[in-house]
Amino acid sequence: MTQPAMREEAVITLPSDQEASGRTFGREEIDELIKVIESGTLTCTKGTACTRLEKRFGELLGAKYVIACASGSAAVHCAVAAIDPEPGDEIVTTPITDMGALAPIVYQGAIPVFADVDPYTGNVSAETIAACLSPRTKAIIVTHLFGNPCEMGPIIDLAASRGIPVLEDCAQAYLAREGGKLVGMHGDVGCFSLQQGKHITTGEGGLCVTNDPEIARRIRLFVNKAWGYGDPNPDHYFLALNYRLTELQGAVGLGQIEKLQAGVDQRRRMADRLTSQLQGLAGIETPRHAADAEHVYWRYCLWVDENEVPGGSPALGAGLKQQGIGAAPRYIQKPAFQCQVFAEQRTFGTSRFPFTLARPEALDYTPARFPGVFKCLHDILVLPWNERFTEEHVDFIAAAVRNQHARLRGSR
């Protein structure tokens, strides 16, 4: 007999990365901000905070060149601009990502070609990318979703065999490793976000990393309206924007970056604890990652089989919300290619540019082509996560998941 759902009051308030309870701001950031304010110089073209942030991040990743910019979206835009696609060129990417990682492709006149994903990670693979390649492919963008690295070895081999650059969207994956190498250092450019909810934050901001001096120079120019600061005879060399980070943000970043490793370590420890407590629940999949990968848990995700758990991810998520846990079914409501900007080609006025230059195959968004995408979004349940979660928080979440799981299965 179906049992009525009962509202259960939360006994613990979880830390939130949208305010102080889930963030690590403190004296370090304040001291750096004071230096900047007292200097009177808030622009990165004259100050030192952003330069020091770039240098420190380069040391942390082992990158020769780091360029700070205005946002994670700007970082992706800089990376795309650095490879300089011709109008109508194609960039293979994922449909499970933030629009900020896709709009830059269109702004540079290129066509996003969407690859399918692994249904249990949400990541693209060499196999799904290969199915999308064409003579017009200019680049591949891989997104390390939720902090779980893509399997980069086969992807890099595939790209190298075709002479195609690889751009890594690492917005959710600070210090994640795959094959012993930090993400962002596998491909030609790594793009990071400093937005409020990321592993470290300056409110908004981004970082690009590369070991290629020509790419680094083009990114640096693109951040600065293509003005050649320091050149003997500078000019605006090509069309570009002002994507600079301010010294105030750079100061906060300097305080944050020294806390990054400890924050990642805590996220991983607590994730391991939660996984151990949820093992064996029928119809619940805990996060998967490759044997040689290190997941850094921007968020902790469950995959819920509705055949075993009545109502699936939405029902489990609703039950958790009743206990004060802001669980998000689906992560995004629909694949990116179903959003109006792509489905209806709403771009520049009524021109539909650059989609007017696309091959019909590149715009084939038939659902049957994306079984992994639709299964992933159907099954996934995204749990809140940050570096301030403790054993008490994790045990509370685990108990709530088990409670709601038992309730739902008891209603069958």
Ligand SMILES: Cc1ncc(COP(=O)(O)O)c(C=O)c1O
The other form holds:
Amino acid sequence: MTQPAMREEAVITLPSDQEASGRTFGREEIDELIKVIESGTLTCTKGTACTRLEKRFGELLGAKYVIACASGSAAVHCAVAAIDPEPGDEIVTTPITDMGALAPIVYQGAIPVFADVDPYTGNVSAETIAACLSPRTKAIIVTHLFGNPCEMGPIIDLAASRGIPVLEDCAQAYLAREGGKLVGMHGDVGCFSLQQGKHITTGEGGLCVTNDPEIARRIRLFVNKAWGYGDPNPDHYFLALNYRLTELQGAVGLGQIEKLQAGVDQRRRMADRLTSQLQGLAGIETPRHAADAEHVYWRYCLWVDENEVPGGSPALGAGLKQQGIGAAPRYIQKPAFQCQVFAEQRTFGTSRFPFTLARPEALDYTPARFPGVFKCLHDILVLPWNERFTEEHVDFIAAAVRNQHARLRGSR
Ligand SMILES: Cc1ncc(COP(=O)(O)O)c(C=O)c1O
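Given the form predicted on its own above, produce the structure of the same protein in the form predicted together with the named molecule.
To see the whole picture, the full complex is given below, headed by that same chain.
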């Protein structure tokens, strides 16, 4: 038998969160689903699965009120609707996030004002938010990107000093902590996504958490066409949609929620292993987080310095892809403000509403205002990650990164 001239690296197929290999579905979800099907009640307005899911999530987070809804986007929409902005009010947020966290602001007639981010975490900070505040600021939305908490203390202090509510987008950050406190519980509302690729999933779905009874009531109404269920003289109190989760999703969520802590622990353990194996590679930064923050690794990101690693993140990503690792340079192709919805104000017909009401400074998307955003997107390389990753998978990724790093540096 002829030997190949060079030994091929053994290729391992990594578990994927898009199907069973990277997910944790099992008997628990099936048993809850059977109960729901046998009950014949699939709507959460009459069944008990969604209510039980809300109760359980509240216990886990220590939140007084939990409201399940149709998606993470719906959760953010509920949170924005709960603080009820006037048309043209401003909401400070990040341009590195999912569009589902931004579109709700515009649907409620408010103006997203984009803050710069820390180039090495992709997160907004009190400093970058402060630069965007104006007398029209109605709220701040922070996104705990990739599962890495924003530094909340200074953000909460800043918001409190101006009497502005803080909404936390925790879609990627289940059970992450900062300053000893779970994310979602620092601000006025926490928003979570149950979409296929998150820490736990019901396919699609969302959860809002809050300790404020007034906010909780408005969110509950917003999920239910603002119909006052249970009130003596119910009415449709304001403009709202049907954002309900179904009992089938609630059933899956009940199974999933009991697996959340173990999944988070595994993600963190494996991330620590990868971090220790990638130390000392010139031009490669492993994830940074504050000393008192617990990163829960929705994704594991590297930051690649192209001065040290020729071709930077795209070249390293392409090399890893050849070794079977679906690494994504940039995370998103461009900052949100360069997408047509914002750059060309494509909203309702040709009206450009609500941008017609905005202060010009609120719409200043000059790249020089966002050095952290552009550096972050330029350098970042997002690795796939989920709770089914084992030591074998991590060691395979570490070897591939080292291998590609040496190859690229050898080409200098
Ligand atoms: C940070 C962030 N916010 C909001 C969303 C929107 O969630 P969904 O897709 O469930 O609508 C997502 C992801 O999907 C997200 O990653």
